[in-house]
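So this first bit is one chain, no partners, the form predicted on its own, shown in structure tokens.
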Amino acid sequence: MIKLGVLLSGSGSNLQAIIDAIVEGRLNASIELVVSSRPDAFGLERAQKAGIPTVALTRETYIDPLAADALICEELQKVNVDYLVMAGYMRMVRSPLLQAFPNRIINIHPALLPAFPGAHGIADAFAAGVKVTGVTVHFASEIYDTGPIIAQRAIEVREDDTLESLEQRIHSVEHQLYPEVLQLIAQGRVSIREDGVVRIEEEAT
């Protein structure tokens, strides 16, 4: 079982699919804590009422990054977690955080990186006309939306697609596959080779 800190900004629906995924047994792991970059965020509310511990910043907090991270790692490193989860966190990790977690912090991203990164993945890639976009899943680093890929899910574009239902079906997909790719990682099949390419091994037989 692998042991999750969870980052977030909003409504927390990511962190609802992980902790659902824990409840029906599809994920072996714990959520250790749930923390906030806004003391308002909906996300917050869902931690709680799954019984996880929670830590809610502001935005003084962010006045020094720097300073935000290195008090989001002590928290962190209290409760022993093994992995960072970034689930609708609105602000970059930086080297307290990366140096902590080196290769341990994962991302969701609504669009197929390296396409479309930053805060509005999906209204650009729907303002661009594009017929496929998706989901990434990724280490995260230094740079915003970059870092190994572990695992891309596409999705068609339909042509009576409004953004509103291309949102709700890239959600959808991102429910899905977070828990999916977090299980692999408690499962240690995911692996990132000397080249910065991200290896997952076949399940044994």
Contents of the next structure:
2 protein chains.
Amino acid sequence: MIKLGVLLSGSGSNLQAIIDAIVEGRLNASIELVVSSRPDAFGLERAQKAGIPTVALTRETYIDPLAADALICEELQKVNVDYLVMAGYMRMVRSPLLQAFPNRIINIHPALLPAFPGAHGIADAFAAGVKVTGVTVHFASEIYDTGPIIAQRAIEVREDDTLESLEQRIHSVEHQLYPEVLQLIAQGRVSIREDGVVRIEEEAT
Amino acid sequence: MIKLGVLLSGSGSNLQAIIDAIVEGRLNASIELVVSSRPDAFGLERAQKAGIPTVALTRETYIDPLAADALICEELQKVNVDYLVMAGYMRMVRSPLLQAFPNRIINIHPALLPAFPGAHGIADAFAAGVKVTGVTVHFASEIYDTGPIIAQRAIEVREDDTLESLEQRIHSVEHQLYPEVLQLIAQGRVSIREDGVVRIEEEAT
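The form predicted together with another copy of the chain is what I want next, because the block you gave corresponds to the form predicted on its own; please supply it.
What follows is the entire complex, opening with the chain shown before.
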């Protein structure tokens, strides 16, 4: 059983997927705290509905990144979380937070990194005309959308895809993959080699 | 039926895959000429064995890119090829050749472009620790490993993969995908939209 903190900024559909996986017994974890960078994020409602404590950055903390990260750190350490899960968190994770949770902050990105980093991974891939894109789950690092890759899943771009239909398929893969990867972590099967490559151990049988 | 010219520099395993597809009736094409940038490329032997005329750049032409491309152009136009297929051709295709065959030069790359361009696509992806890589077939453009993407196929990097085992799997996907894409072109189903995105038309039924 691992204790998670979830960082989000928006609707929190990945949070919901994680909550569902816990409820359905697919993920041996508990969510101790949900932190939103915005007080009006719908993800906060999802958390409250699931009985999870929440913290939202105020306007004052939001505009001061160091104060914000200090607050987040403090709140997360109070509840003793093991891992931080970024679920549509539209802010940089800065070094105080990275140092407090070394190789314990996990992010999901809607493209096959290192291709199409940034805030518009799906639209950028679609506009570039790639025929395969996907989803990446990785450890967060100082540089946005880099850091050791834990898992990736490929998604074919179909001839009749619109940006919207592609987005939908990518999000549905995210909602599958994220809880699966967190369960690998909960099972202690994920490690980072010295060369930065992530190893997944076989399941004990 | 389309007439192909093939450009290569090395062993020519993709040339072999294309020859095999033609012989087996999976690709309605003929190879009119194989051009090698090196006189000792094993691909030349494969061509000769299949009865395909060959031209190799001499040392004098090789070191002068413009003279080399002029020679290649001339030889290809003599035999009236419709499309140029790059099959392990370790040279830039320069603008005289691009202008002589606009959107008619096709390249294959052993990674999911735009990720891992360059001469070491497989090794770079492997070292980066990605969990998905693949193969890209694209139209050549002035900039190496860019140009409209025609097809891509994803390949999972396995926990027990070595660089060698991954290379093997990628090459075997190349050998499948390249003839398939050339057949799409032979069937007239490939077009480039104004925004640079490649469309594949459904097969007429």
